[in-house]
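Only one chain is given next, in structure tokens, and it is the form predicted on its own.
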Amino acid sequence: MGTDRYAYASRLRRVEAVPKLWLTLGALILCISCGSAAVGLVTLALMGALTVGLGGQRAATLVRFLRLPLAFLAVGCLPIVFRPLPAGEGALWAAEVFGRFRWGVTAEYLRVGLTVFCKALGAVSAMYFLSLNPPMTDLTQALERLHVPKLLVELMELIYRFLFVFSDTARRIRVAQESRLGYQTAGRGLRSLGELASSLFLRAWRQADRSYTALESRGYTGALNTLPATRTPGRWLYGVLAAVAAVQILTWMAERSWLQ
């Protein structure tokens, strides 16, 4: 759970989470709604620069966090680019599958796949700005101030807490399996993985039940109350939001004029 560690070390740690939330949402909505590969790349660059410049995160840290969604997006966009071709349609590259079906890549398929890939990268970059700057406790308090239903906020807090429960339980089981040479061969490793998955839920359930009992013994009545900390308003982030939105819109307009 490295994002929380970086969030607590961020330069924006003492800034109110509400402006950071609006900055992320504004960049995210424009990136998705414009439907432009150029806007997606610009959003990726802008939000990455803000994460490094304002948040004080290392560029290598951001790149490391981007690697997993980058691979996922590449695999996810492959079916968009490589698809069945209607009879007689031209293609940049095509191949016969089982001697009956014609699959290939057209210029339109490539354009759509590239657009989806760049938009998703821009959206991920915007979400990482939110993940690597305000800690989770600040974010839930900001959602409460924005009048998000309290039940939803509390569910978010509990789910977030039990992510650590699942992670710690899985780590302990795997360490025990490795100490008994449970992953020495592929077959043994597959069997150990199945045993881990089957026992993880039961152990995590028991731990969750003990945690709930501990909450009730400390006076839990259905509300998780957290004392608010002193934060700077951070209204200057709304100016950053306006600048980011202006660059995104100008990029979208420039791309449309260039394509026409």
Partner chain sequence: MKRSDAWIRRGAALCLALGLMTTGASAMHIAEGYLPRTWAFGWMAVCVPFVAAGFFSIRRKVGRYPKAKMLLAMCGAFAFVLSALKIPSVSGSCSRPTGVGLGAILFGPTATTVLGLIVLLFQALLLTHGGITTLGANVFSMAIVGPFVSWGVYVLLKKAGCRPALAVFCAAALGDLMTYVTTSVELGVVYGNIGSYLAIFAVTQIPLAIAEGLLTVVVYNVLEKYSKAELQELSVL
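Can you swap the form predicted on its own for the form predicted in complex with its partner chain?
Shown below: the chain alone.
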């Protein structure tokens, strides 16, 4: 599902997930803390290169995923750049809206908008390192090792397991409904979707019931214990983290001194 399919094909698949988690979080936090466009672009390049170079993902895959948040970023940056201006303020471009309000673009807010855009792209590319490298099951085990409460981790593992069952069920119901013209008009579509959701709920419920019975008959006492697969520790990834952080900080300092 989604990015997970690619994570299973990653070259870093046999490496422990904890260092990957720290590498991502480190790059992410530095990227959003610096608040500069250059650091964002550098993070985008570095983390993208790591995903492609170390993880062995194809660059086209990464670009396809990077395009996904662009819709939000474009729409979300619009109100930053284009905003009401007080009368008499200098602007790159301005127009009267409804003949009374003056809206426009100033150099200052254009800069803010661009910074936010670049910063967000860098952060997204850092997050993709985590999405495209460790599979979700490794990640939940890493969370357990980091002392996230056991109940929460178990819920995550169960939810992840059920996701695939239910999305398959939903997909099959949808195909059946569409082949009977269930989505021909909007009204009919709403009703079909409602029926899909409710029968999905019922099936999910019965599935949970059956899983619980199956567990109980195998001596379930309230804990789902699984053996972790063998992984190499991957401590060298901390070195990569240090290198990425160093480049980010150097870029930030260079940008500041250049602006002054």
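Only the largest set of C-alpha atoms that superpose within 1.5 Å between the two forms is called the rigid core. Residue numbers count along the first chain shown, from 1. Model, not experiment: these values are computed from the prediction.
Core-superposed comparison between these two forms: the Cα of Gln177 travels 2 Å or more. Comparing the forms between these two forms, the C-alpha position of Arg64 differs by less than 2 angstroms, with the core used for superposition.
Annotation for Tyr109: C-alpha shift under 2 angstroms between these two forms, rigid core superposed. Taking the rigid core as reference, the CA displacement of Glu157 between these two forms comes to 3.3 Å.
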